[in-house]
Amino acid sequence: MKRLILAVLFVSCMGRAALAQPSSIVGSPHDLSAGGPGPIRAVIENQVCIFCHTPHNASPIRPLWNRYMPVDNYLIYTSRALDAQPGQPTGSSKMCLSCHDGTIALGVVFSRQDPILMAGGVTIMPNGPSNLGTDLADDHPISFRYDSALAAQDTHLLDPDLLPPELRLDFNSELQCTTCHDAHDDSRGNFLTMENFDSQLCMACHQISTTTITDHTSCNACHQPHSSPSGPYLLRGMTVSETCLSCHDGNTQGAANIAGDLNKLSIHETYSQVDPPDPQYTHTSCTSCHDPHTMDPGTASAPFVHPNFGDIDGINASGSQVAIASYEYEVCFKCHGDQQAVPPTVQRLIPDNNARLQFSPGAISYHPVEAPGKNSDVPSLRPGWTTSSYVLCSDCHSSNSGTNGGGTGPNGVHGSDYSPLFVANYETADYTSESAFAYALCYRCHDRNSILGDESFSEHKKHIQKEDASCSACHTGHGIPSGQGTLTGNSHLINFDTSIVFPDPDTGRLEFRDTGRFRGECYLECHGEKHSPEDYKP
C-alpha cells in the first residue's frame, strides 16, 4: 500500500496528465509549471508539485519538501491586542514563506543541482500581494498557540475546540498560515480553506461583531489580512480614520458624509501620526468614540450614549474608567475630563476646563449634563424643555448641517461652521449686536422673547441688546466646579470673561452676589462703567 501511495504522487508529480480538478493545483496560481496559467512559470519545467515536493532526495522535512528554508530573520507581528506572544515563524508557515517572503529563489529546489529556470528572468516572488516580504507585522499573527486558554483570555476568541473542521491548527495547537489557506485547493479563491462569504471565516474565530449596520459586518470592508497599510491594525487604509473615511466620504450610498463635516471650520481632528489617539497629543480618532463592531442605528435619550457609539469605553462622573460607557457624557470625559486636553475658548474669572468637575452634581451651578440642574425656577425654558431635563454634550456640540442643526447631514462632532463645534452660532466677542442668529444656541433651549423680556433677569435685554454684552460675558457654557466657586458668586453659571469684564476701580472687587430669587448685585467694570455694586431686582 505505502509504494502504491508514493507511486500515485509520483505520477501526478510528473506532469499534467491528470486533469485539474476543483481541488487541484493543476491550472492553480500555485501551479508554476511551463504549462502553468500564470505569468510566474517556469521555461520548460512541466512537472507540477516539483516546486514543493519531490518524492527523492527531499529535504528532511514532511512532506517529502522541496525547498531549502528561509533563515529567522523576519519581523514578527505585534499588538497591544495580541494576548499571545508570537515568535519567529514556524512549521508549515515557514514552507509557505520559503516562497512568500521573496528571499528564496522560486526555482531553488532542493531535489535539482540547478535552479529551475523560471520565464521571464523571473527569480523570487515579484513584488506585490503575494511577496510579504520578512516584515511580517503588518501580516495576520501566525505561529502562536492558539488554545483554551488564549481564549478565555480573550473573550474575542473562540474556544479552539470549537472551530469548524475546514480550520486546522498543527500539531502544537499553533495557528499557522495553513489554517486559513490551502496551498492545494484554490477552488474558493486565495487558496482559503473554507468560504469567507458574510466574513464567516474571519468569524470563525473571532467573536467581535454584534453589530447590525449592514456594511461594519464585512471585515474585507475595513481589513485586509496581509500587508496592511495601518501595520498591526491590519486596515486597508493607513489609519482608523482613513479607512473610515474611504465609506464615510459622501461618495458610498447608505453611509454618512462624515468627510463634509471634517472639512468644516472647527473638527474633532483626526491626524495619521496619532491614529489611533496618543495620550501625548489632543487628537482624536473614530475608534475614540465609536466601536464599528458593535455600533448600532437607533435612538437615545439624554443622558443615555447613543446606539451608534457601540460598546466604547469611557470615564463615569467619579473620574473611574469604565470598560462601556452608559452615559454620552462618558464618552466624551476621556478627553475633556481629567486630562483638560483642550484649552478653554474664553478667559473666565474661575479657570477651569475639566467637563467632568464642571458638569458635577456636586458643582456650584451647571447645564444639566450628569443631573438634572438645581435652579428649579428657569422661566425661559422653550417647550419640550423642563427643570428636569438632561442635556447631551450633543445637544450644543454637534454637526449645524445635522438634523440636530436643523439640517439633512449627519449628526455627531465631527465638525461644524460654528467654533468650537457648535450645532449652532454663539457669538462670545463683547459689542455683539443681540439677534436670533447671534446667540442661536442659547436659543434652542431658551426662549428669546423671554430672555429680552427680562422673565429670568431684570436687565437681560440691557445688557444683551443695548449694551451689546455678549451673554458670555458673564455666564459660562459648562459650570462651575465644586470648591471653585461659592453658591452665591456662581449661581446661575455665572463666571464673568476678564477680557470683558474688569475689577471695580473703587472697590477692586469683581464679583456677582446672589441676594434672592431673580435679585443680585455686581462690583465690577464692565464697557468703562462701574458697579460698586450695581443692584438688581425684579
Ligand code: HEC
Second form
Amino acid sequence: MKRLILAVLFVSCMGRAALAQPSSIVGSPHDLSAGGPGPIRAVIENQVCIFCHTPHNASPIRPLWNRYMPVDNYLIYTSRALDAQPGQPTGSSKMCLSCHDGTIALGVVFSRQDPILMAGGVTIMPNGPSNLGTDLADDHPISFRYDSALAAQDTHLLDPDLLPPELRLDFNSELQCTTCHDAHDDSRGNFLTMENFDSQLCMACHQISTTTITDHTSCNACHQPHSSPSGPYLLRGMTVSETCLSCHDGNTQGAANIAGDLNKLSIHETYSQVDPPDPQYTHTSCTSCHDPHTMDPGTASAPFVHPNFGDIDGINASGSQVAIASYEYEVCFKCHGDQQAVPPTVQRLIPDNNARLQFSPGAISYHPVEAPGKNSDVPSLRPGWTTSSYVLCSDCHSSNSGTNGGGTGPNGVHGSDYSPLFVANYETADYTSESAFAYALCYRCHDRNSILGDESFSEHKKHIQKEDASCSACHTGHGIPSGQGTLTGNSHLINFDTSIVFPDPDTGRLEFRDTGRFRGECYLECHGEKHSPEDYKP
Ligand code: HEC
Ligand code: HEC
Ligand code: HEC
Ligand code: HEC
Ligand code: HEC
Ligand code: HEC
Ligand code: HEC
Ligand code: HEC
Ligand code: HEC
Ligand code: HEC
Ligand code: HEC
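Go ahead and give the structure of the form predicted in complex with the ligand, now that the form predicted alone is out.
In what comes next, the whole complex appears, and the chain from above leads the way.
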C-alpha cells in the first residue's frame, strides 16, 4: 500500500515544477538537478528525486530506492565508555552512505543505464566535510539499538520512549543518520530534524546537566558529531587536553591560560591518547581532575573539592573508590595513593610514597590534609593558620604564577617552575644557604622569624643557618604512616633524608627521640658531627 502511494507521488512529482512536496529539498544541497544551487549538480538532468528514488526499476529497498548500496567495509565508532554496540551500518544510514562515504558515484542510479553526468567532472562526493569516508569511527555512532535497556545502562541517556517526535528511530529501534537528519528538509540547515543552536538536539537524548560556565554550555565547544579529530568521544581536538587547550591557551578572550603553565619545569604532563588504556594512574589529562560536564565556577574551603572539579571520581581516605569526590585529596589519591604514579623525590629513613597513608588521621604525624593536625602547639603558624586548619594538596602543589602563588595567572596543579610542582620554591639539597626564598614554601605558613628564633626546636637556627641544612634533611612534607614510624621517633614530621643523615658510628643508631614538649635527642651522624646522642630543650 505504502509502495503504491509512493509510486503515485513520484509519478506526479517528476518535473521540477511539479515538486510540491517534500518542498524544501528543492534549492537545498540535496537538489542535485541541473537547476540545483550548489557546485555539485547535474549537467542536464532536471529531475530532483531521481538521484535517490525512482518509481520504476527501483532496488528492492524501500522507499523505491534508486541507488546501489555500499559494501560493509566501515570502521565503526568505539570507546571505552560506550555501552551501545554499533555494527556495520544498516537501514536508512546505508542510503545516506551511498553518497556520503565517497565510494559510489553520485550520478549512478538503477533507473538509468548510464550514470547521470555531473557538472565539473564530479563523480563521487568530493573531499570535504560532506565526504565522511568509510571511517565512521570519528562520527556519532549509528545503527545500534537505542532502547530502554541501553538507557538504563547509562543514566545520562533519556529513555527513548520519551524522545521528542522529531527524533525518530529506524526499524528495530535503531538510531540512524535519519534520526538527526531528514534528507528532504533543510529548513534548519544541515538537514537537521531539530534546531541545534543551543545544543537542543544533543540534549534531547543526552541528559547532560548544563554548567554555569557560559563558554562551556554548548556541546559544540568541545564536541563535533562528524569527522572528529579524536575519534572516541567525538572531541574537537586530537586529545582531551588539546580540546581544552584550544581555548585555555592564552589566546582566547576570558579563558584562563593553562597552556602557559604546561611549559614549565614540573608539570602534570598531558596524555597523548584520548582514550587511555589501563593503568589510568600513569598519565593525566584535564579530565583526571575536572569532569568536563559538571565543572562550575566558585570556591570551597579546605578540605572540600573545588567546584571546578565537578562530579569527578576519586579514592577516599579508606582506599575505596567514590563516584563523586567530596574532598580534593580524594582526586589525588587516584594516582598518588595506593597507586604510585611517581617515585619519592627524597630518599627518607622511612620510605613511603603512599600519600593516602601519609596523611591518614591515624598516621604518626602529618600535615592536616585529611584531618586537623595532631600537635596543638605549633608556635610558628602565621596569621590565618591555626592548629585546627586543614591544608589542601594544592596549598603546597600549584602553579607558582597563580594568584595563590602571588602572581596573576590561573591556580591549579598544572605546572610550576619549582619541582615537584610546588607553589613556591623549596630547596631540599644539603648545604643550602638559608633565605626567605630557599624555603619560601614552608615560610608561606610558618613564620621565618619564629623558626629561626628557635621557638620550638632550640637548635633550628644553628642547623638551618650555620650548618646550611634544609628543613628536608629532618622533616618530610607529608607525614609518616602508622605502622611504619613510631610515636617517639617520628613526631613533628621527623623522617630523615638518608642521603644526608647517617647512623651514629658509635651506637649504630639513626634515630630521633621525642622526650617531651620542645625536648628530644638524636642518634646520628651529619656533616661529620656525631650525635651519640645530642639532646635539646627549651
Ligand atoms: C538525497 C537523497 C534523496 C532525495 C534527492 C530524495 N529523497 Fe526521498 N528519501 C530519501 C531517503 C534516504 C529516504 C528514507 C528515509 C527514512 O527511511 O527515514 C527517503 C524517503 C522518502 C519517502 C518516504 C518517507 C517515509 O517516511 O518513509 C518519500 C515519500 C520520499 N522520500 C519522497 C521524495 C520525493 C518526492 C523526492 C523528490 C522531491 C525525494 N524524496 C528526494 C532520500 C532522498
Ligand atoms: C544522491 C547522493 C546523496 C544521498 C543519497 C544523500 N546525500 Fe546528503 N548530500 C549530497 C550532496 C551532493 C551534498 C552537498 C555536498 C556539498 O555541497 O559539499 C549533500 C549534503 C548533505 C548535508 C550537508 C548540508 C549542508 O547544508 O551543507 C547533509 C547534512 C547531508 N547531506 C545529509 C544526508 C543524509 C542524512 C542522508 C541520508 C538520509 C543523505 N545526505 C543522503 C548527496 C547525497
Ligand atoms: C546524533 C545526531 C547525528 C547523527 C546520528 C548523524 N548526524 Fe550528521 N550532523 C549532525 C549535526 C548536529 C550536524 C551539524 C554539524 C555542525 O553543526 O557542526 C551534522 C552535519 C552533517 C553533515 C555536514 C558536514 C559536517 O560535518 O558538518 C553531513 C554530510 C552529515 N551530517 C551526514 C550524516 C550522515 C551520512 C550520517 C549517518 C552516517 C549522519 N550525519 C548522522 C548530527 C548527526
Ligand atoms: C537521538 C538521540 C541522540 C542524539 C540527538 C544525540 N545523541 Fe549522542 N548518543 C546517543 C546514544 C544512544 C549514544 C550511545 C551511548 C552509549 O552507548 O553510551 C550516543 C553516543 C554519543 C557519544 C559517544 C559516547 C561514548 O561513550 O563514547 C558522544 C560523544 C555523543 N553521543 C555526543 C553527542 C552530541 C555532541 C550530540 C549533538 C550533536 C549528540 N550526541 C546527539 C544518542 C543521541
Ligand atoms: C568543556 C568541554 C565539553 C563540553 C562543553 C561537553 N563535553 Fe562531552 N565530553 C568532553 C570530554 C573531554 C569528554 C571525554 C571524557 C573523558 O575523558 O573521559 C566528553 C565525553 C562525552 C560523552 C561520553 C562519555 C559520557 O560521559 O557518557 C558524551 C556522551 C558527551 N560527552 C556528550 C556531551 C553533550 C551532549 C554535551 C552538551 C550537552 C557535552 N558533551 C558537552 C568535553 C565536553
Ligand atoms: C570554547 C572555549 C573553551 C573550551 C573548549 C574549554 N573551555 Fe574551559 N572555560 C572557557 C572560558 C571562557 C571559561 C571562563 C573563564 C575562566 O575561568 O577561564 C572557562 C572556564 C573553565 C573552568 C572554570 C574556571 C573557574 O574556576 O571559574 C575550568 C575548570 C575549565 N574551563 C576547564 C576546561 C576543561 C577541562 C576543558 C576541556 C574539557 C575546557 N575548559 C574547555 C572556555 C573554554
Ligand atoms: C590520573 C592520575 C593523577 C591524578 C588524578 C593526579 N596526579 Fe599528580 N601526577 C601524576 C603523574 C603520572 C605524574 C608524573 C608527571 C606526569 O607524567 O604527568 C604526576 C606528578 C605530580 C607531581 C610532581 C611529582 C614530581 O616528582 O615531579 C605532584 C606534586 C602531583 N602530581 C600532585 C598531584 C595532586 C596534588 C593531585 C590532586 C589535585 C594530583 N597530583 C592528581 C598522576 C596524577
Ligand atoms: C599551607 C600551609 C602550610 C605550609 C605551606 C607548610 N605547613 Fe607545616 N603546618 C601547617 C599547619 C596548619 C600545621 C599545624 C598542624 C598541627 O596542628 O598539627 C603545620 C605543622 C607543621 C609541623 C609540626 C607538625 C607536628 O606534628 O608537630 C612541622 C614540622 C611543619 N609543619 C613543617 C613544615 C615544613 C618543613 C614545611 C615546608 C616544606 C611546611 N610545614 C609547610 C601548615 C603548613
Ligand atoms: C604542606 C605542604 C604539602 C602538602 C599539603 C602536600 N605536599 Fe606533596 N610534597 C611536599 C613536599 C615538601 C614534597 C617533597 C618530598 C618530601 O618532603 O619528602 C612533596 C612531594 C610530593 C610528590 C612527589 C613524590 C614524593 O613523594 O616525593 C607528590 C606526588 C606529592 N607531593 C603529592 C601530594 C598530594 C597528592 C598531596 C595531598 C594529598 C600533597 N602532596 C600535599 C609538600 C606538601
Ligand atoms: C592534577 C589535577 C589537575 C589536572 C590534571 C588539571 N587541573 Fe585544572 N585545576 C586543578 C586545580 C587543583 C585547580 C585549582 C582549583 C581552584 O583553586 O579553584 C585547577 C584550576 C583550573 C582552572 C581555573 C583556573 C583559575 O584560576 O581560574 C582551569 C581553567 C583549569 N584548571 C583547566 C585545566 C585544563 C585545561 C587542564 C588540562 C590541560 C587541567 N586543568 C588539568 C587541578 C588539575
Ligand atoms: C636538624 C633538624 C631540623 C631542621 C633542619 C629543621 N627542623 Fe623543624 N624541627 C625539628 C625538630 C626536632 C622539631 C621538634 C621540636 C619539638 O617540638 O620538640 C622541629 C619542629 C618544627 C616545627 C613545629 C613547631 C613550630 O616551630 O611551629 C616546624 C613548623 C618546623 N620545625 C619547621 C621547620 C622548617 C620550616 C625548617 C627549615 C626552614 C626546619 N623546621 C628545619 C628539627 C629540624
